[in-house]
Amino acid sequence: MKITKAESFILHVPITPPITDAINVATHWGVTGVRIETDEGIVGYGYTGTTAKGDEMIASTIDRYYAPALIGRDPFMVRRIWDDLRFGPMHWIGRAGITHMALAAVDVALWDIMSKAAGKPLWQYLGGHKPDKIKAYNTNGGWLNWSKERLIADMTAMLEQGFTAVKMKVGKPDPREDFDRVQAVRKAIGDEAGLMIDVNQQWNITTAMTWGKKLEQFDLIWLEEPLNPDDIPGHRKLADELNVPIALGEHVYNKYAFRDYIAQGAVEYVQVDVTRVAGVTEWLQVAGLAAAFDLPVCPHVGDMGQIHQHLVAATPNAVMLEYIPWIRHIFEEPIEVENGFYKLPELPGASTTILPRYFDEYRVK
């Protein structure tokens, strides 16, 4: 099989209502990825996630540096390819952010391909562990931007649709406050449902360990994302010190920061992001070095779950999968949770093509 054509797209799904968090306002989800084509007519798609900016810089790497270099080569040396695009004329500039982005979409769609032609969904390519579910914690509820009433409201909701965990966001300038609406979601819900709080990067170590502190009462399953992502030291004190585990890794964007991360005690919840490390080539070292420390996976869903899905069901130490439904409906076989688990999907492939009246719908390139 070889690659005859590769070109990227850009889509800005509508988020509805907008939401924020303590560093995003975001209208609208960019879908940005790549389309290969092959000689024995598989199709695959892979794409990245953003808050539909910057999209026009990961795709023009793909379309300028990375699709030219993959015509005429075979998608099953996936591998070989990821080297060639990693260590590449992009290496200079980039080992991170938007290079990495571009790298994923590319890397998606190559497993993508390459389980379509096996006839398998990806999860069982890529050899199964979870035989038909995995479970599912909602985070589509616990925006900033929600007054207190409906955050609960949201949150209880969640709850009564099968969900046993939920998520809700923190960082508001007063810390105060974001106490005080973790202990009225705490009440609201009860002590047996799992609760996470997603601080965004907005705390600075002392207020980190000292509200920190002050939440451990309401039995966090983690505290996500405290402090600035390149500060290894001060998420390693805090796990040290703190009786909430620190989870992390939406923000880290290869296995090398993973590795200084994970060696130096500084995360318990590895968040790793197939859109955000380049591509599940990546994201499966990332996991297996998190099993060699026995450190659970929990990714992020920048890709609202889609191909995430399949690595989850298919890792020993992925316990479970956030879910955002915001894209859902532009797949040709979209997410389904069911009583607060994931079904897993039955086509071939990674669960990435999107139905083409979507790309009529919402492209911008």
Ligand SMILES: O=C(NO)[C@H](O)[C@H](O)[C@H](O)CO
Second form
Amino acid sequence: MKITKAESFILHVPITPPITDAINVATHWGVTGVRIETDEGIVGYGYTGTTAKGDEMIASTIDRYYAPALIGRDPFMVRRIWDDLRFGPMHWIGRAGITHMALAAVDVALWDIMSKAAGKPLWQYLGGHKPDKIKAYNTNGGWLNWSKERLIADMTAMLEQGFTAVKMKVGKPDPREDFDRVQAVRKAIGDEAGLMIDVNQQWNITTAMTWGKKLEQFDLIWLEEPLNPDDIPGHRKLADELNVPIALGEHVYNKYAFRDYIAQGAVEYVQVDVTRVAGVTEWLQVAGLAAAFDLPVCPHVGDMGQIHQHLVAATPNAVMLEYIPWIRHIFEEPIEVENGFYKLPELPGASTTILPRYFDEYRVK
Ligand SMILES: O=C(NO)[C@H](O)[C@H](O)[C@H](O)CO
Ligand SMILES: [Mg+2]
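Next up, the form predicted together with the named molecule in place of the form predicted on its own?
Below is the whole assembly, all chains and molecules, this chain first.
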């Protein structure tokens, strides 16, 4: 099989109503990726996820440097192609961020093509582990711009829909407000429901130690991204001294950085995201690294779950998956959560095929 064409795309899908966390304001989700055609008529789609900023830099990396290098290549040589692009001209200007996310999009498209050619959903092409469903937790009712009343209403509604765990954002200017909101949510949802909190990197070590300790009483599943993602020693200190597991990974870009976090005992839930590391090829390596340390993988959903549902279904130490439904409607086979569990996709491929009408409607480039 040979690649005959590779062209980037940028879609901006509205988020209604807009949401905030401690460091992001998102009015649209950026679906920036690549559509790859082959001489056997199989078309692959791969993409990375943004808050609809910087997409043009990712797209131009694909069009100017990655696409020309793909023409004529066999998609099944995916790992050789990964090395060639990773250590190509873009290596000099970036081993993370823009150039790495552009490679993620290309790599996902190649795994989409290979599994389509095999007539299998990616989770079966990789070798299935969970036979029919994977556990979900819902983030889409816990945003930092939600009023306390809306927070409580959404959290209880999501649990009534069958979710057994929900996540809320903290990181307000005054941590006492965070404490009050977490206390109110825990009171409203009862002691049985699972609850995670996500700081989105807003605290320093002093705030994290002080308020992490105070929040222990609410029996949290994890404390997510409490500090700057480059502060490994700080997260190690929190992992040692707080009685709540530390979760992070959505801002960790490659297997070496995950190695440092894992080897230094600075992470307990590994949230490796296929759209932030360079695709399926690198995601599998990080999941294997976590497995060697008996750590659970719970991916962040920069892809909004379409690809990660496959990866979690194929990975023994992947225990559950975040659910945010902002863009599911644009896909040929949208993620489907029923009674708190993702139903596994059946169509061949990585569930990245975008419906033409939405491709046109949301395309900005
Ligand atoms: O932190 C997260 N999940 O754990 C969310 O991805 C972000 O809050 C949203 O994407 C908004 O940028
Ligand atoms: Mg997060």
